[in-house]
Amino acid sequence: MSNVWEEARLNLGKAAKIINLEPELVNRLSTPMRFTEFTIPVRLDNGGKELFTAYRSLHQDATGPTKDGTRIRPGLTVEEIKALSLFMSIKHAVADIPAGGGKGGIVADPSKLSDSEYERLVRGFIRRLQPKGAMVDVPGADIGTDARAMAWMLDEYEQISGFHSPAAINDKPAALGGSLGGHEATGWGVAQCVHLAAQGVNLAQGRVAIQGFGQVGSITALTLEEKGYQIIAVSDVFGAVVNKSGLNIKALSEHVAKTGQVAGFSGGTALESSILELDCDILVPAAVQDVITEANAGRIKATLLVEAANAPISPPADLILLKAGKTIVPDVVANCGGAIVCDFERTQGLSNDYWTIQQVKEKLLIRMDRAYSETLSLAKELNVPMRQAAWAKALTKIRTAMLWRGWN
């Protein structure tokens, strides 16, 4: 199944059956509450103009204002944005965040735009979207956007609204009211889930392979190394390196900062085969969706898989892995650390009370521990995989909010 929107709705349907969710509510949650498609005209540096297509999907707001990310990449689809907004609803509920799910995106290739063209595109997104602020819908960062882009979004929003509102945009620099720890949050959370799950299956300080060495994968690797895990292989879009005795992640990070890729790192050798099929104890897919499918699921050797990316395991592959006795920590639990710190960021912005990075990390780990333990407990109680338990847990909370509002 290659359509991530269909995958998301499949997981929704399975969890809805587990909790006997009312058909009316299933219908409401099976499509975004509001979906906006618009165009952004951008003047190019050569004097020409180009028209870019953009989207914003608001899945549901029964549980609070919608949030988060803005994805900019070529080939971005309507279905992808819809699915990601549904995932955000589930992540927020799993992590006890009082927010609904939102996701935005622009069909563009940032690498083909100059800095000034990219800035005009990002500012144009806010100008055309016309967000209503921290109490309604809060855009954040995602693939193709970063703290700099969020700073431009906040500035554009404040220029339009005429007043300062640091809580209106997430993932911005600390100098503009962003939260410390925002860059590390998702990786910290993934590493914590790896550690908790590894203890449960007697793999603490086991051999780890990480597919994807971007912001999430690199922080996950550094954090796990600090906890005593042996990171034996990492990969990026250019290739992979392996060292059966363990990679020096700090040195690898310095190499990537200089060269832009893991290939050529002197502390390891090039991995010619698939990192996903490597002989390891723990596998962390931290890149893109559907990298493990029914075509390769039978060759996965890892005992524990922790989904740092969104939907990296297809539904058919999920069944194959579970049948083979693998333990899977689903994405909506494993990578919700970023959503948690985005909630912290909004809280700090609204209260004008900003926390130290240690406070942020301590509060994040408490929330991650609770999200993981509650999901695992429910999985055992219902005798279902953690993925279904996480979705059932989230839908129960969303259902309660919808019923109190009289939305049935």
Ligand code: NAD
Second form
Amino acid sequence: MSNVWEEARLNLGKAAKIINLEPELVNRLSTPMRFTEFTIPVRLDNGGKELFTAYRSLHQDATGPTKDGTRIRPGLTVEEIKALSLFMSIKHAVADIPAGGGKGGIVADPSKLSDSEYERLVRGFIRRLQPKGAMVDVPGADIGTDARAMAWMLDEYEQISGFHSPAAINDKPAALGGSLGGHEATGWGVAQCVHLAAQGVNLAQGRVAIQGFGQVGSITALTLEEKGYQIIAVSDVFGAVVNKSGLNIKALSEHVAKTGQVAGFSGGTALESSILELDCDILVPAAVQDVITEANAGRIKATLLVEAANAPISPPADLILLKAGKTIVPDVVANCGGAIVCDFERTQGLSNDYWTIQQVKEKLLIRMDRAYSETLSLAKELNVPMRQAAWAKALTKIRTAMLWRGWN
Ligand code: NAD
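Right, the form predicted alone is done; let's see the coordinates for the form predicted together with this ligand.
Once more the chain from above appears, this time first in line as the rest of the complex follows.
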């Protein structure tokens, strides 16, 4: 993850050239508009105290209030948080969400904290950050934070501010004003992108391999199975299973719910080789970043790759795959479904009008179709890969907002 900030700025630079972005605006977007580093003192159960380091990066707010996740993991870096806030600016603009890019985080290992220590840490994050609410900056969840953590963040925010404000914090439980469909949103969006892209390259109902069977990978697999795709292999951090005639994803999900891993599923056999290099039509990396690099890109057999994870393909691998004629749907398009439903969550909280899960899904798919088709049209018009088109589309939107504000 060490070069993730450089990778993000590399994408920014390439897209800036395509649209001839004014040097002043390139300058401003090449660094967060505000980066805060602070400490959170936490009383431990044994009576001792520990000081945790935390960050919040606000990349730009020309397009609206900054918004998005809070990552808690050991080894979290400043560069990672800066890069993720830039990605959020791009993702929001690609999906026509009127929001800027934000990301926060705490350097900590949640698995080493008791429930009460974790609660004090999360509440301390809000006390020290002092977010200014729905019209300024809206923290949400990410790796290491879940609906329970966001409920504590919302409660802390409301205790401090003295009034209810469900739109101030995202990814909270529905009982506190969270949106239905938030858990499924990214997977639904990824599956929709797979389907749209597969139709474009005559692979509808093709053979799919999915790396990662967590929140995103499992919903993607279930949704694609419903659409008639054959999911021939899935993996998680412990192992992989394969069935050339197609895995039964509902049964596999039940197996994972019971055992915590895909290995041992009776409807398939263990896959000993890399799932990324499997003979399949469509590959969905839905686990972690940088899994396809110069080292293995030449051995990828899938024709279509849809990036469910953030940055699963390194820039050199991207070039190798494109040269080999592969189609790549980039992360900022493929996995923007979660960001879209986060925006729906804020909208519902502000209007006090809460939608059914069917309404959320319908509105989400309309937005996904638009993000995908506009990016594809621009890629064709500019004769560039979809990744560059997506960044160019996003930067054009951000530029327009900055120019209207007179920020050039
Ligand atoms: P998750 O933690 O629920 O699941 C991750 C899955 O990947 C698990 O099955 C895990 O076992 C597997 N995994 C981890 N390391 C692996 C490895 N080295 N090889 C193979 N499998 C591995 O996470 P998630 O929410 O499903 O997110 C998956 C990816 O999508 C992440 O990169 C995340 O940043 C990205 N993403 C998630 C969302 C969202 O809404 N959850 C939105 C945008 C992007």
